[in-house]
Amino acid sequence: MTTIPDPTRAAPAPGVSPLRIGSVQLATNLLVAPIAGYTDLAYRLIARRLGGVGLACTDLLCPQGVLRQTAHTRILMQTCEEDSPLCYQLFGAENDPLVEAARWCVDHGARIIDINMGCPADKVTQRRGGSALLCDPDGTVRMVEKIVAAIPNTPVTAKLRLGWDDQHIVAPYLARRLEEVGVQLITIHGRTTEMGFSGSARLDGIAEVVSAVGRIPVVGNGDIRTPQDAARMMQVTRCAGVMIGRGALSAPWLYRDTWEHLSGRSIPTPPTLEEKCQILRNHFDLHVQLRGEHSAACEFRTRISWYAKEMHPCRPLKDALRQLDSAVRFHCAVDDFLRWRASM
């Protein structure tokens, strides 16, 4: 593959630079979003090694689950050194233990702490949780200003939605009142709750969240799957940062393309086949290291729907690993799908 230039040292081109989250320091403007269920540690960590990553993020965090220290959640607290910076992200209302559950964290070794408001699951919602809290705006900031004040060191960001529908468009103004308490970044998806993940992500919605904050970075979210994509949300909603979910899922080396292309520099040549296909043993192999080999077996059952986005015609190998159970059977299936390929 193409070697990738360290990002740390790359100098970004004019009005480019990496992000800065109250103390903590970021190596480019590119967060890693937190998908349930894809972004565990494997994931995160295939991520950073193909480069580009400034800040990753845990998956959803139950702040009673971070307390009694739950099996389920222990898995997605996983992390390692190399998994750095990392922010830990908390879900839950004005009612549950997130102050104690935020202490935890921080004295666990969590960099940053970020209070989802803008997951639209039934099941968080339905917990007056995620994007629920845009319901009730000042209760919301009622509720941050104790976990700032709980853990001073430590920054706290927040993630957002546009609002629960179009005639409650609240990101502006609870963007601007979080920024008040203490708040030290906002990233905002440019969707309603409502919407989901139809339609298309709103940058003039975006926009609106930057021009409301005064002095706090912006990060955008929503339908990034190319460089050019990152660079257009820039552009035009003026945000400081990208966050970027499920089109990198597909291609883990997108936030090392985003990178140099922000930065001025010549988006690397495509991964070649071959080595798409090394980057999927290498998530594997991580999977199995960390969470076993029958987990890894379960997991990349759908995990090739992802990566075969990136790697058609892979019928054959689609086949052969929805019906995976051994490492032996992954590999032996991968080696085939290349053989198959050369033949055609």
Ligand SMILES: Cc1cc2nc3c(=O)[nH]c(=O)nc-3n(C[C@H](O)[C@H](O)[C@H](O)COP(=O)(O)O)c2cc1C
Given for the second form:
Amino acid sequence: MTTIPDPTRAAPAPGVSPLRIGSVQLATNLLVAPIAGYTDLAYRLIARRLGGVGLACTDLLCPQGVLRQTAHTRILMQTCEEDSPLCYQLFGAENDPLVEAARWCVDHGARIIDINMGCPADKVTQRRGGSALLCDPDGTVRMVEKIVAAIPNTPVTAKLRLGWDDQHIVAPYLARRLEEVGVQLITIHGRTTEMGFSGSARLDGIAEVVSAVGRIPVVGNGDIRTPQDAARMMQVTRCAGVMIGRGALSAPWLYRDTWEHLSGRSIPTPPTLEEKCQILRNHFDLHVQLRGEHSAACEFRTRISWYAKEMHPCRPLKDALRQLDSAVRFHCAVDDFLRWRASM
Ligand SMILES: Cc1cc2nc3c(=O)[nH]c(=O)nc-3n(C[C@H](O)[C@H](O)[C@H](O)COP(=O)(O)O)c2cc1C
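Please supply the coordinates for the form predicted in complex with the ligand, as a counterpart to the form predicted on its own shown previously.
Up next: the whole complex, starting with the chain shown before.
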């Protein structure tokens, strides 16, 4: 009798082990997805302290901004010893100073450089960067070859989508060619550019990239919300690791839980509401410490929508934080919310 696998009870993928990217050994096979505007230093430290993170990444960096050290880029590049290992993600096209920017990052401590080949935003693709690089795979390979040659002691990685649209699925070909010119890891988001963030990440598309690449690790990405999703992605596609983005903006403990599950241990009990509020407070306080109270207040007016997904019902907290203007008000709002929930 044939047994049909139950995806909700997927066993840990066989052979799960921490990843090695060239000379850089990671503690796990889980990567923090760069999410522009969200995965800054404060967030990365919160996720790292909760556990399970193998590698985190900066938001995408403009090479000209890196070289000029503009105020905006300096914030995006903010890091510290605890935020290690960290990958610096650059975007751009053939005519941009990517080689110089990669060298600058390495000279200033970068352990890994990633090239963004997946961003669908107009302001990036109109400059022929991000997922526009998928439209000219051979040109992209030539461009990346120069970056690899310029920083021989630092691994270069690439983050791709499947292709621009269904008629142009180039990721298997491009990934194989990138491996040939010395790229040390491929991350593949299982969507086309045309899909944006709609529909579901396609596991079959990720599996094709895994099959196309020979020696280097392939990391799967898209729609991981639970440890079981990660196990299923690894099992179905044979990818060596997974990258998690939006799911962990609501639950930064997802990396820890996923690593426990993939390693064959039991998934920790979910944090209580009080514990979730403590994570929220720690995150806010860390942001104040790193970027000041005004920045933290502005940021948490919107960031709360992500945390809220794990805290329902929480309308009063969301409403209070929408007006947020100080650290005192933030902590009062969390206190009021906990009292309100206790009285229910
Ligand atoms: C608001 C937003 C910003 C993003 N910024 C970046 C970025 O700077 N660099 C990048 O490679 N991907 C970026 N991504 C894509 C994510 O890294 C990831 O590939 C995508 O969200 C799918 O993974 P997930 O379903 O786990 O979130 C962004 C996604 C979102 C929603």
